Every structure is written in structure tokens, then in C-alpha cells.
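Here you get one chain, nothing else, as C-alpha cells; it is the form predicted alone.
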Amino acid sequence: MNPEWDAIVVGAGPAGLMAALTAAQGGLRVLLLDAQPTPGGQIWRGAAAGQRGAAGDLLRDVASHPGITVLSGAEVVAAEAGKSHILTVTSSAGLTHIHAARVILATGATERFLPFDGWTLPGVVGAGGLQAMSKGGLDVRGKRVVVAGSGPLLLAVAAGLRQKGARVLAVAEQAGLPGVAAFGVAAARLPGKATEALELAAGLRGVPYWADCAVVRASGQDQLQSVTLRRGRREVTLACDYLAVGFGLMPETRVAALLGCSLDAQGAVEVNVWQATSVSGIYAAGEVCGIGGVDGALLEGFVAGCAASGQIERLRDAPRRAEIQRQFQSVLERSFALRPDRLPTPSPATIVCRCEDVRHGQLQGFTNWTAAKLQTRCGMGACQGRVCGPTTETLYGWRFTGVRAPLAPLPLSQLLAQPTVLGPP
């Protein structure tokens, strides 16, 4: 018999941290896994336990709870659902099998990238990627930055970069002004959001915000030198050092797919009111269930932790709070829905699959993901379609079906060695 944890939480962002703490408060022995070196996720990257605010409080409570074991730098590469769910993770220690009666997926979201001429130039970076690099020590002081794409993340990225000393030249949003305004009104109605919005606006004072704006191309010899945007009927070219671009967030559902969890029409993990998935003993919380922001992620993590540990009495107020978050999420989806006339238009020579150098012109004759993959190697590189799969869904309407183990490249030494088994203390 392999030693079994009471619960494994995959992902140490806000949802995962809250789920782990709540489940441990219910008496479960919890293993909290995360691929990053430290807990916090993208939104709380760099936060420290005990610092002032919600992030510091939650990180402190998780770190000090005797029922929680945190394993950072460990990425799930395979998963199998069963009577005892099995996750296989890779870390500096090699491959490890972990068994658990319950699994809570809090794997968050990834950025959606859409190709345009010049998007592979050095200096063109995902919006969240540049945010992460600046938090990790990249010096952006004095650098000219254009932030473009879609979604409220653009504003947070722009404000964070400006705080680090960058010169943010513009925020270019593909959504129209009515949609952006509707989102602002909905956000202001949530507790505490009006204050956050005012602080964000203060941090971006003087930065042009262009709604109804499309990225046309990035230009440069060996690195980014300028970006061309389309505003209405005219084009504007801005000389810049960085273009931080992202077209919204997508639920990160690869581990869920390996476990057999059903997805909804928007590609998020389908859950019931208890955050339970279609697979017995597996729960999901946070952005993996749909993009809704940090408050929604914390609430869903709390519900999942309570449900997994049987603390149903703590959930009396959860339905009311969840309905508020669902309304906010609905407004978010409508406000920043991608509009074909405001998306980048790649040329035939534009690379779509960066791993295998497959270009837009090579893919236009295919009708589905599988045919294109077999004939062009699109999606067969190191990322296994994690980037180009969702891109082809947006460009061509294909359904990405390429999820399989291992989810990340593994060294041959790990594959040849006997995996260890990690059990609770």
C-alpha cells in the first residue's frame, strides 16, 4: 500500500492557498504543490508571509499550519484518477508519485497569445510575462513600454511597470469603450473594488488608454524598435523597448484533462456549487473554473476546501457571495470578448507555432487540429501545443485536443530512474 495524503492542492495562488488552509482547518493532511519557487501565484508573486495585506496574512497562515506541507518547484507532468488519485510530479529531486483521496485543482490561467507580424522579436513579451519578469528583478527603469491586447490585466501590468520606473507610452485595448465602462461599473459595485480602481487610476495618471485599438505589427532589426497600432481608421507607430501583449486569460486545464474532468463551453473546468468536478474526489477552484479575479478565486478556494473536508456548516453565506462573483464574471466576459475586427491579422509568413516554426500560410488549408499537427508538426514542440493550441482555436476555430502526459519536457535521467513515492509525515 502506498501512503496516501488526505488532499493534494495543485497550485499555490490565492485559490490554492485558501483551499489548502481551509481543508487543513477541517483536519485533513494537505500537500500543497506549485511549480514556482515560492507560493503566491502570478498575482501575489514576490509577496512574503506576514507582510501587510491579504496575501501576507494567507501566506503566513498556510506556512504556519501543521497540517499543510508545501512542495514548491514541483510541476505535475502526469495524473491518473481512481480510487486513490495519483499525481506524478517533476522537481529537482526527480520524478515522484503522490497518492491522495482528494485533489483540489487550483492551476490558475495562462495568457492567450495571438500572432502578428513581428511578434517573435526580442522585446515582445506576454503582458503577464513582463509583469513576472519585473517582479523577479528585470530592470525596466526608463524603458519605453506599450501594453496591448485585452482585459483588465493590462491595467494592472501597466501600473506595476510604471511603479518600477518604466515609461508606459499607452495601453491599447481591443474592447470598445462601452464594454470597458460596463466592466468598470460592475467592478466598482464589489466591496473594496472602488478603492482599488481609484488607486489604479492614480498609478496610471497621464498614461493614454486607447479603447477600440488593435495591434498591427511589431518592427525592428534584431529586436523590437516600434509597434504599430490601429485606432479607428488611422495607424499610430510608437517607438518602444518592450511590447507587453496578451489577449485575455485562459483556464489552465491540462491537469484536469488528464484526470478526466469535464470542461464547459468556454473551456473551463465544470464544477457544481461545492466546486466538485465531474470526477469523484476531485475539486477545482479559481481561474481554472473561469476568469473572475482574486476575490472569486479566494471564495472558490474556501468552498472547495470546506467541501473536501466536510465543513458544510461554514458555507452558509457562500451561495450569496458566489452569485455576486458570477455576475461580475459574466460582465467581465462580455466586456472583453474578442472582436475579430480588432484582433491582429497575421500574414502568410507569420509564425503561429513557435516551437516548430510553422507559419500561418501553412495552416490555412486544414480543417482541424489533428490534420494540421500530422502534416506540419504544429503543436509537437516543447510546449506540446500549450501556446499554439488556443491560438489556432481563435484563428481557425479548431478544437485543441492535444493534452497528454508528460505535460512538460523531462530529462532522460528522470525517465530512466525509479520514481519515488511521497507520503504524508
Contents of the next structure:
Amino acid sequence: MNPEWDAIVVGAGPAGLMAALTAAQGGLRVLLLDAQPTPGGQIWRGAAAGQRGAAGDLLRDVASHPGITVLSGAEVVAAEAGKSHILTVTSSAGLTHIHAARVILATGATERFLPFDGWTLPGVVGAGGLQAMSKGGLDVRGKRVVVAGSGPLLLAVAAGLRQKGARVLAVAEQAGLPGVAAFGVAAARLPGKATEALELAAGLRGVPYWADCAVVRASGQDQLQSVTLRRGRREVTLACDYLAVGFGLMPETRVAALLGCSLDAQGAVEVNVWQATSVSGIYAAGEVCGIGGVDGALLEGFVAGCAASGQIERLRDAPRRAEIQRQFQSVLERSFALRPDRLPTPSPATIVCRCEDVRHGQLQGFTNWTAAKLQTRCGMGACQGRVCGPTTETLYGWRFTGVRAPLAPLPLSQLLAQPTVLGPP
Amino acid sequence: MPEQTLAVLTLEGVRVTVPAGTTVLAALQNAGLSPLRRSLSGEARGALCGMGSCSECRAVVDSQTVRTCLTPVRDGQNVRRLMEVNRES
Ligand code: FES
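Show the other one: the form predicted together with its partner chain, since we just had the form predicted alone.
So here's everything in the complex, that chain up top.
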């Protein structure tokens, strides 16, 4: 028998941290995996254990709990559900097999990218992407940034970059003002959110916020020089150093897909009130179950941790709180629903698959992902369709079916080596 | 052990000192090394997602091709960009 963990938590953002801590408090031996160099996920990236506030407290409690082992810089490359679930993980320790009775998926979300002319220029980056880069040490002081695309993340990104010294020239949102306002009202009703919204607004004072605004093109020679936006009938061109552009977040469901978990119509992992997925012994929490922000993620992580460790008595209040979060989530979805006439339109020469340089004109004639992939190599490059797969869903209405192991590129040395087994201490 | 606050690495043959805790990607960007790589058709490219999904930030660190946005800086690292147009992954 291989040594088995009681639970593996995949992803060390708010949901995963909370799930790991709660499960460990219930007596489970927990392994917490994360791809980033340090725990915190994207939202708490760079936060230090023990610093003031929720992030610092949770990071400290997780780091100091004897029942939790944290493995950072670790990515799941293969996963198999069974009586004992087996994850294959790549990290600086090499390739390892990890066996566990329960798995809690807290893999979070990734940004949706949509192609337009010039989007492959250096300087055109994700909105969350630029925020991540700046948290990773990119110096944005004095840089001129246009933030564009859709969703409440744009505001948080703009405020964060400004705080780091960037000059945010505008925030360009595809949704209309009524939708944005409806979201604002719903957000302000959540406990504790009104102050947060005010702080955000203060951080953005003086930055133009343009609703109903479409990204037309990015221009430059080997480097971004300007971006052209469309407001109503008018085109506006802004000279800038970065265009931070993302069209909302999508649940990161690749590990869930390998494990065979059912997804809902929105492409999120389907869970019941205990955050259990369709596969026995596998739970999911946070944005992998639907985009809803940090409070919902913490709550779901708590519920998953309780459920996985059988602490049912701690869940008294959870269903009511979850309902509030779910309502908020559906307002968010409606408010920032993508509107075809406000989305960027690629030209035939626009690259859709950045790894293999496959252009819109080459893909338009196909009816599905598999045929396009076989004929054009779309999605067969280094990212394995992580960027272009979802793009083609939005552009052509295909279903992206390209998730397969290995989920991350493996160094040659690990491809050839015999995986070791990583058991609990 | 005193906490190490700086790392010295070599970017394209030039030694630079950067704060520990930053990514190799940030080191390359702050050094003004753009583009990061050339695509199959020769386009200039830079990082996109900042969190490990797009692979646009890949470069060679100590003779291994890695996603630099996921790679923390370490003392003595040697970093080279992938500027040749080919199928190198
Ligand atoms: S910037 Fe996308 S993987 Fe590093």
C-alpha cells in the first residue's frame, strides 16, 4: 500500500488555505499544493504570514498548523480518481505521485483573452496578468497603463497599479452603465463591502471609467505604443506602455476535468451544498465553482474543509451565508455578461493561437475544436490551448475538449525519471 | 540564518542585482529586455498572463526552459531569452 494523505488541497488561494486549515482542524493530515512560489493565490500574492488582516492571519495559521504540509511551486500534471485518488505532481523535488483519500480542488480562475489586431505585441498583458507581474516585482512606476476588457477585476487592478505608481489613463469596460451600477448596488449590500467599495473609489479618483467601451486594436513596432478604443461611434487612441486587458475570469477546471468531475452550464465545477463534486471523495471550493470573489471563496473553503473532515456541527450557518454569496455571484454574471457588439473583432490576419501562430482566417471555416486542431495545430503549442481554447469557445462557439495530461510542460529529466511517492510525514 | 534580500543573476550575459522574492520575469522586464522571445512566425512577444498559463514568458534559466513568471530569482542564475525562431519549447 502506498502511504496515503487524508486530503490533498490543490491551490493555495483563499479557498484552498481555508479548506486546508479547516480540514486540519478536523484532524486530517493535509497536503496543500500550489503552482506559485509562495502561498496566497493571485489575490493575496506576496502577502506575508502574520501581516495585518485576513490574509496574514490565514497564511500564519496554515503555516503553523502541524497537520498541514505546504508544497509550493508544485503543479498537478495528471490526476486519477479512485478508491485512493492519485495526483502526479511536478515541482523542484521532481515528479511525484501523491495518494489521498480526499481531494479538495481550489484551483481558482484564469483570465479570458480575446484576440484583436496587435494583441500579441509585448506590452499587451492580462489585466490580472499585469497585477500579478507587478506583485512579482515588475516596476510600474510612471508607466502609462490602459485597463480594458470586462469585470470588477479591472477596477481592482487599476487601483492596485495606481498605488504602485502607475499612471492609469482609463478603465474601459465593455458592459453598459446599468449593469455596472446593478453590480455596485449588490456589492454594497454584502457585509463589509461598502467600505471596500469606497476605498476602491478613492483609489481611482481622477481615472476615467468608460462603460460601453470596446477595444479596437493595439499598435506598435515590436512593442506596444498605443491602443485604440471605441466609445459610441468615436474611436479614441491613447499612447501607453501597457494595455492590461481581460474579459472576465473563467474557472480553472483542468484538474477537475481529469478527475471526471461534472461541470455546470457556465463551465464551473458542479458541487452540492457540502461542496462535494460528482466524484466521490472530491470536493471543490472557490472560483473553480463559479466566479464570486474572495468572501465566497473563503466560505466555500470552510464548508469543503468541514465536509471533508466530517465536522458537520460547524456548518450551522453556512447554507444561509452561501445563499447570499450565490445571489451576489449571479448579479456579477449578469452585470458583466459579454456583449458581442462590444467585444473586439479579430481580422483574418489576427493571431488566435499564440503558440502556433494560427490566425483567425485559418480557423473560421472549421466547425469544432478537434478538426481545427488537427488541420492547423491550433492549441498544440506550449500552452496546450489554455489561452486559445476558451477564446475559440467565445469566437466560434466550439467546445474546447483539449484538456489532457500532462497539464504542465515537464522538463525532459522528469519525463524520463521514475516518479517517487510523496507520503505524509 | 539572516534573511537574504538581494539576488545577483546574469541576464543575457549582464550581471544584475534584484530584490529576492521577485520573479525572473520581473527581472527581465525591469532590465528592459523586450521582446522576451520570437514566435514561430517571428513576431516579438512578451509575457501575457503573469500566472503560468500562457507560456509566453518562457526563457532558459540555467539551461532549462521555464515559465519565468513562475520562477523566483536565485543567486547565480543564468538567464537567456529564446530569440531564435523555432519549435523550442
Ligand atoms: S506570463 Fe503566461 S505563463 Fe508566464
